[in-house]
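Presented as structure tokens, the chain that follows is alone, the form predicted alone.
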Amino acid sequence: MSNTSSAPAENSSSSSGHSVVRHDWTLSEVEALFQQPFNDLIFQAQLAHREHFDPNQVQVSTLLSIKTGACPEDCKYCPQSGHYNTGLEKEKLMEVQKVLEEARSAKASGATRFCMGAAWKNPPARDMPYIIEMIKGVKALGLESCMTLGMLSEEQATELAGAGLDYYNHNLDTSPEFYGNIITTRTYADRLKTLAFVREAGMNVCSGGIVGLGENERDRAGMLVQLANMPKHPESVPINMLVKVAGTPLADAEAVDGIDFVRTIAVAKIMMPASNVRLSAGREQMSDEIQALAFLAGANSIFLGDKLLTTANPEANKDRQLFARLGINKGHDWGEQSAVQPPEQCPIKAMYDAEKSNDHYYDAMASQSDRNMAGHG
């Protein structure tokens, strides 16, 4: 199948030679990234981001729940789990034409990718023909297609790819070590196997995690190591902030610090510079300032619409107002991604290179001993 992803091709190094795309990260290296001074971390992430993307363009997707509730999984964060009483009304699989009406509306609102999610452990065989028709219909509208349907068999992944599905979402959620505290009905190996089937079938991989499950910084680093050390990085990496839902075991989880959340975005971008990092669930509870920092840290994809599956999301007009204030997608239709600005033409990059030759400049990421040797101690 042919994919229409707007993400740049993954290379061993960028055209400027500054940001090498790696697949051999160690946990200690990633923990050291998290521990950097915030300004240094954001600066490093922004430079990596500019080597692969236009820094003022953000891809826009819309997410629709095509089958809601009664999921047999016990994910402690999920209101759709049949294990918890969250008051969510259960719904059957939507009719194909209704899904396509939603897709047309999403395209009219500026979305370039239409994502469909179903609350299943894995897609039932009886529903696969309807899923295939949805994919074909969305593609016929000129939209990229994405689905999240739970675990897939190798045969199902091949069938979805044959229908033209561009992206398949299957999040790792957290580190292998912390995973058992959140989910017991599906193993970490199960998730990795599904992602392998998706990749082998020729689809783009969408996989990320959730911040705020009660994990520590080492767990966040561990999750990113799993993603970045895959043979090929996920084309899309959603970073979610936990949305606390009454009735779930994590309803009273400790709130995530906004700066810590932005750090996770920045580290993800440094480790996977050619991937789209999506500012995903939890935006409703983020201030404009935190979102702006997330974009500065390399987030360049969002979901548009008032709901993400079953939880709230900022209204489209509010997003447009924020984008206008930040100069994002200026002069372009929403989601349209312009060509990457060559690093040598980037004004910030030019200033950085010029200052490096200045005697009064030192590299904030260099060791103190290096600076002492250079006479800047």
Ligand code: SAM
Given for the second form:
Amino acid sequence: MSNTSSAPAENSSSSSGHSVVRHDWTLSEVEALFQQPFNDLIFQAQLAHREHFDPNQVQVSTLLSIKTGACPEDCKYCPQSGHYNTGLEKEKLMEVQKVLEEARSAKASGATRFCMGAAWKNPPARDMPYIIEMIKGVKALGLESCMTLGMLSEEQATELAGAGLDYYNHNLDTSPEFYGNIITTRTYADRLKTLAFVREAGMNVCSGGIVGLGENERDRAGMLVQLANMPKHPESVPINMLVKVAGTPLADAEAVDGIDFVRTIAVAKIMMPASNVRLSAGREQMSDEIQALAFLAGANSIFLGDKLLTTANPEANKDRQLFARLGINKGHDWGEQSAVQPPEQCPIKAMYDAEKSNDHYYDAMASQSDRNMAGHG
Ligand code: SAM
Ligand code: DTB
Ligand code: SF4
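Right, the form predicted alone is done, so what does the form predicted in complex with this ligand look like?
Below is the whole assembly, all chains and molecules, this chain first.
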């Protein structure tokens, strides 16, 4: 079984003082979370976050495309799909030593996890030995390893776990209802099956989606319900903002409102409080202020380095400056936190609990849950 030491633990009981981590979310209550006043939503997300994590620490990963372009899938957002002409140079699987050089330099820049992505429908059998070498090499450098290679068979998941792969990324991307508008070459059920194999093989699950595909708020809620109602929450939940790439069918998609994007992060955190929510693709297009709000809403993980897989990401120095301005990762390394910070050590939660005993205190969260109950009644 692969290492899970740095992954957050789920708390399923309230005896420790933590709120219960739920797996029974309904679409209507999640829609109600989205519709809260922004300040109430962010406050609730920040409380949930502080129950499990140090709010001033953000985990840092670096991405590398180990096999670029000519993908047989038709994901409408993706510059690497062979169905669209995006001018991307297609490349064969990168040599193992070259991958390890990139991993070394990612480590030197402060990354604690190295994520390798391949534009495959699924990993071809002939390439598996190289993939295994890459995992072992990255681990030997003292980095956590993550891969995203498309669909996996049960055997492939077991093989990757056996090589020590820490995380497997496979996104649901959107709601089951909207999914067919975006991808036709692989089903939602296929994706869920791969995620089940990853979980059964003992790896950490990294699964999330994209905001900005033309979906509505109900679809965002629907995707989060799928993730949060899994028997165990994904340890890592990447929320991507669509990067619009010329040549893809979504090149002219309507821009996402930054506040709506932050709402999605906040709702993900409230529903999966012990998971690391990753502020993923799209940061190059975001202001520092929207990113700061995303951290406030509970995002605690980013990709560092000037490239994602094929598109631009902020320069590492720009991120360092942003972290310094926000007091993030001061005196810490940039690794993922293992939950949990006990609530009694959380000054904001203590203040909130003390205020609740005051007769004049208006509890927005309680009245929200009353509203939800009323909506169900
Ligand atoms: N081919 C593999 C797969 O789809 O599972 C792995 C690589 S794929 C590029 C990984 C994820 O990147 C996708 O599931 C999608 O969520 C995200 N992604 C791809 N293109 C994107 C874009 N233009 N904007 C935002 N996210 C994107
Ligand atoms: C994820 O959810 N986002 C990352 C990672 N998982 C593999 C990928 C973002 C890709 C953005 C488009 C590109 O650079 O090609
Ligand atoms: Fe291929 Fe992954 Fe891009 Fe879809 S998202 S086209 S599967 S590389």
